[in-house]
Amino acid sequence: MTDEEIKALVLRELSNIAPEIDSSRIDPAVNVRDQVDLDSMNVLDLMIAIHQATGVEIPEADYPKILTLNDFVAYLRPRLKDR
């Protein structure tokens, strides 16, 4: 997967677990939780959710390392390198 590709899986999966929000506006470099205001359920949602879509097991003691949209792109590239 490109590094759009991974981006636009991660805001469909977002906008899926939050359907108010405005994906276009969301800053790749700044906090997802913060932009959107997600608790802590729908942070567990969506990385369940894009587990699903990509099969990539995110472990709960990586998830303080996946803070914005560019975080996701650089944890998920290497993992999706191979599918």
Contents of the next structure:
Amino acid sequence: MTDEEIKALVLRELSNIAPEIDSSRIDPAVNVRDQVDLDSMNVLDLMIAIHQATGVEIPEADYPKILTLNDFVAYLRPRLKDR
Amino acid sequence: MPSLGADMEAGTLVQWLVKPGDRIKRGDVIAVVETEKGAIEIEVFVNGIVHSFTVQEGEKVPVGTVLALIAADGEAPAVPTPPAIKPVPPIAPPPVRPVTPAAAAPPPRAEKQPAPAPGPALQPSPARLRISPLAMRVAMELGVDPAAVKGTGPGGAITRFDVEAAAKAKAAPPPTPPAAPAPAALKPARPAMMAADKQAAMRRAIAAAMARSKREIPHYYLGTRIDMSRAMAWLREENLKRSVNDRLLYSVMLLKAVALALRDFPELNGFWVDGAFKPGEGIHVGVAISLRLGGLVAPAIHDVDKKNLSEIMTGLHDLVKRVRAGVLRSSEIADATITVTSLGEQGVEHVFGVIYPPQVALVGFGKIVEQPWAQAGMVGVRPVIMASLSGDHRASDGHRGGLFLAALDRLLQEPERL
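What about the form predicted together with its partner chain, after the form predicted alone?
Now the complete complex, all chains and molecules, led by this one.
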């Protein structure tokens, strides 16, 4: 998957969870939770959705590394490079 | 039409999910009703056979109205067709049990809901207006003369909805041909409520319940800090073993600990009805879930004390999904014996909640923050959560409330036993 595809995927799943957001206005360099009102159940749902879409399971211990949209791309890119 | 909360006066029957002749059993979902809280699936509380419907799809009727006649098992199946069924209130011939499906519990509050009288509806006395205090207040706010409003509630009582309808009619330009008077209690349902209407309706429902709470319930508030280091360490270990689909959230541990602690403090788990405390049958924890576009509901997870953490997590996940999709079941809406609110996600450390009547207690949790924690002469840094109890002083005292919070603390220090 390309970076753009990964970004689009995360934004799509995010929109499913928070339908009110305008995904074009999400700043990829800013903490997602500062831009979208997400509780811990929403975050879990996002991780489940990403797992279902990509097969990548993100352990809880890695959550602190993944704060922005760019972080998602950086985290998922090496794990999805052959897909 | 079951009462699905202290604030509900009427509901619209959106859809029947069964038909006359169908065999139904306790717990089956038989209809969908639209309320201020969204669409609610109505569960039935008897086993039997659907005889007939007394309310049709699209009708809006007051709480207490008979929706359907069900021949319960063990009753004579040969049922005479009830003569000219009227929608309000029960006029069922004896062999058929009039059923206001499921979830009459929690017992409807006394002041607003006269039990549906058997026999023909009471005639409103010409001398005294039958109007609920809420409807009277709304009438004053909207500048509506209550005497000119046609009541559709039990016994012809004027409900808030009648007042609002009258206000709307007043505001609208008079239709050129004078509209035929709507038959009482048989007003056709409004077309599907628009999102903004729903928002406004939910806001009003919350306003009514919370105003009643602060008017009637003498709250006392207690708070304590709880060291969450053991609980969080246990959870981290536990979640390592689980796939992402089965992971637990720490709020599930809080719910279980609250439920277990309540076993020893029954006076916090139940309802204040008719001037007396009525203990809850089971520990059904209402979970305050906020909606993305504003407002909140607090549906129950049943028997939380008897469920393991995975079961509670599944229940919570399912509940959150259905709240956001707008479909809840009647028992979830009506059964909660206590409410838990966790506002920590929004970043506050302290929550002192407002009790949801007729419940008698609410437990609040703030966010988990790292704090200096002194123990045995040493200061360390621990993840700490602030737990609070809002108690109804009619039903319990601060001393017992304090012991409850201490018990909650003890339970969270032994997470493996939750």
